[in-house]
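Here we start with a single chain on its own, the form predicted alone, put down as structure tokens.
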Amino acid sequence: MINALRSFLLAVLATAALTSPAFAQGAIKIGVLTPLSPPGDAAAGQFIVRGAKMAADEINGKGGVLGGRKIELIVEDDSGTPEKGAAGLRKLAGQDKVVAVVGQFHSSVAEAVQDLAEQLKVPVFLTQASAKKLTEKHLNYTFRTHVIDPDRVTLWNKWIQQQGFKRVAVLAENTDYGVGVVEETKKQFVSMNVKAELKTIIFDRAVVDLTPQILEIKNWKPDLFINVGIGTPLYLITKQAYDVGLFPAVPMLMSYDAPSRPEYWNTLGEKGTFATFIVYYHPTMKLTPRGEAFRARYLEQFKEQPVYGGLNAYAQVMLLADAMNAGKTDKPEDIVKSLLANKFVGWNGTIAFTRGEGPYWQQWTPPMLFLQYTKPEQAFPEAKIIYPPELKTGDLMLAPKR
């Protein structure tokens, strides 16, 4: 009787294990849609995964969440092209049933995707997209924790009259993004009353030689390049303007954080010397808790400072677990509204997200910083801040005469 009672009851408990929502639903599974190829900026892409799968690791070592459900990555090529991007978008809601997607860093890929993400009903997080429209349009499903390209334009704006430069040239790319930011640029031009003249070139990214459109710029003789390419065409444009001999002899701004990944130096050699660029994450930068962790285990693993993108990744995917384990809940609906309830620990300090007015809407904004190499091959943590003046550890360095 006692044996037929504890068979009894372990068949109770085998039934209620194998039923029980855990087990029954297996993993819960987060989309990565990120360029992993041309003409995307691949190299980016790379880091998102890095650091996604870091958060993975971590949540499931940890004992997953919800009680012990593990978090499995799906990672999808966006190409850094629209259509894939949405094609990726609906393999990863149709077919792998992921709950979120992180990893978005081509803004004119982000549109794409957030509008069917709003169908889909699928919350989209934009890694490292940063047009202004993509979070004015108010949507439901899209989050973003990185910077907008308005607060970029008045960053460098300041620092153009605090230099002083009286002539700004622009050579941007025909994306949503190099677009965005020209316009941006010249309606602050405007408010801002900055005493410079501008002179603006769109150019188009599939184009692989911009030799004529580096000259005119030349000709006209800033005393400051914006180099907005993103990719191949940022490194393109470096390599071009200092062979026609306009930089390093006239100061370059290079509009986001590429120069912080290896593959700068690797890609230009003593090129890329003199460079000023803009970055969201400093090796100096004091991080919360988590950040500094994460720092620790990056650097062990990979024996290098982590690049932006991946502690941006990192932070997405872990925020999205406090999310569902604070909603107790894995329905994407349910976690929008976990996301808007309840703040999170980031990698440099506290996310919470708002519906605030024009694009501060379920918007979180890193700090931005001006760096400059003044050496060939310099590491990324010998960079000097030279903007904004609160943080900076140098000053904007002029190029010898070649």
The other form holds:
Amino acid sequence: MINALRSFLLAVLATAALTSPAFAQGAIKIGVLTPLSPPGDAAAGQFIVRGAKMAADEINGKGGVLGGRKIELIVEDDSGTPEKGAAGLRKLAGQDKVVAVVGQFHSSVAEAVQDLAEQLKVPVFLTQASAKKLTEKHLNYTFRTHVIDPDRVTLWNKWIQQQGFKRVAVLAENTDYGVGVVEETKKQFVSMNVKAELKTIIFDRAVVDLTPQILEIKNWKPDLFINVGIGTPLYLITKQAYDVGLFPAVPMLMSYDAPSRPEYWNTLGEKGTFATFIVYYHPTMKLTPRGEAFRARYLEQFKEQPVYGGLNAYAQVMLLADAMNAGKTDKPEDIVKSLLANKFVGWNGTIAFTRGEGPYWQQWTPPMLFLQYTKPEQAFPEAKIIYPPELKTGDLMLAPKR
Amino acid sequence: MDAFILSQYVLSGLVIGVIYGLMALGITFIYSIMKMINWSMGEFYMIGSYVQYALLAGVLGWSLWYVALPVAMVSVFLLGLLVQRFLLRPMYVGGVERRDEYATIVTIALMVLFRNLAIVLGGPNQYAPRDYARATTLVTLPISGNRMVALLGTLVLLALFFLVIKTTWIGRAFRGAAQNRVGIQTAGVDVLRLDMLAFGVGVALAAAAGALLAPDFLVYPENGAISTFKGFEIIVIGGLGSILGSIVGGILLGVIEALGSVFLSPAYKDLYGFVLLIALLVFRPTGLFGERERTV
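Could you switch over to the form predicted together with the partner chain, since the one displayed so far is the form predicted alone?
Every chain and every other molecule in the complex is listed next, the one we just looked at coming first.
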């Protein structure tokens, strides 16, 4: 009798579960395609995955999307190489049937991925890939919530003018990002009438000994050195520039926010002091309620400040969920329509995707700040904001002579 | 360009060239004894750098790098013995018909395995031990203390290696095996045991390069790729199996890359070595110090 009753109850429960809308349609899958192993910037990828997972947990904790369906993240490693990126996207779109992909970090990879995404009709989000041409192609399925290189270059040219630098040397890796930044700097030096001499050197990203190039720059006697390495090359340049006496005697600007990560001081030690770097987020920034809630949970969970890549990936998954809810759809084509038709709450403002001119196509741009570490092992929140003038908390500090 | 600046570029090429030579020496030594190419040589370099970092960060403290260095070498030497005993020896005793293909497949599989193990155990991020010594100047070249230590360490290891090869019984046995593997067996030498030692010594030399360069070239799962890449270039330039060739080839490659990347373009730094390599293959296929193989 008891067995019969147990069987009946189990059958009732199973029927209820199988006929509920959430189970009937299954979880909605979102792909995270990002560098998680070398030669890509694997640390960046790890933060992106963290942010995306926190968003999925938050959405699922509040009951999911489209009336109770859970978000399931499928994480793929693109290793920072276009061929692995393309293979990853094929797997995510073909095998896993994801409705969208977030997490693109390297511009060279993003270019391969976005062309394929256009064919496969899957929306792809550029989380930290900044090459201008990625949104300049005006593809329907590519969205970006990150800065574009012309804006980055405009800002550092303004800083060069403000500081009165006269000889600027740029050492850039031979990737879409590095070459694009060099070309843009040359172009804008003319268009912005920057009164400084410019020396640019492009190096092979696979090379580990950059001493001859750094010596060449040192012998050219610059008063500003711009380090356009991503991941390991950024650290190799910094170490070798320090060792030959180029940096910190000459101020160095790093082109992105790697120094905001905990690994920075572990890798460089005191050689990282006096570096200036670009960030898109600072712990003193006022965020949206959604951004503030994320920051609080991140601090509680990981006992460290969130970094921009995590914030941005979090916001991208959240806005994808919002777009699905607003459009009442899980179809990639309709998600694109919803993304274009609606406004979304990001981590520090409202995100709207418009189809503007040139690279401002389905593009939303976060703020950019120049920070400087002035003490060894300085905590990220204590780094001074030195540019732009309206936000600065200190001036560029030159290193004392060694 | 004045002589001062030119001398800096040449010296920077010379320094990295000598270190390249150490990377290539292990490859050429293993080839000369075992007549096989070890494609996972870069991964033994990588393991050497990880062991060095782990010892300094977790056990010895940053200042005792000179204690960690021989420990890292011995650890990788022992790993090499195991690899040779269990994975490579079968091709010499099991009647394997296509020995070269067997060695290629096994060592490439090891390369993939070790890289992935490094990612699993150490994560994908890079690490760096603290500096071994303070920055200094070598004639006209400002140089990091680490690079100076690597240069001196390489020279000491090369001298020790030559000394052992030229003056000891085991050195004579190695030279004998390099000349004629069958011949030394008739003299009572256990050639399989010699292979094991040769493999261990070869990979320990790669580990020494990894440990010496760890603060400058960092510690990460793919840091050995450059060592394999340059190592094979050098042994073709210097002559397969020639120990002197690996040193001269390394220096030549270092200087050509340094000058080419300054006077031509740094974007093609790796190309200059290959141009030299192709030229040598056309005009002197045996490399600078290689000898044409003689068979009876």
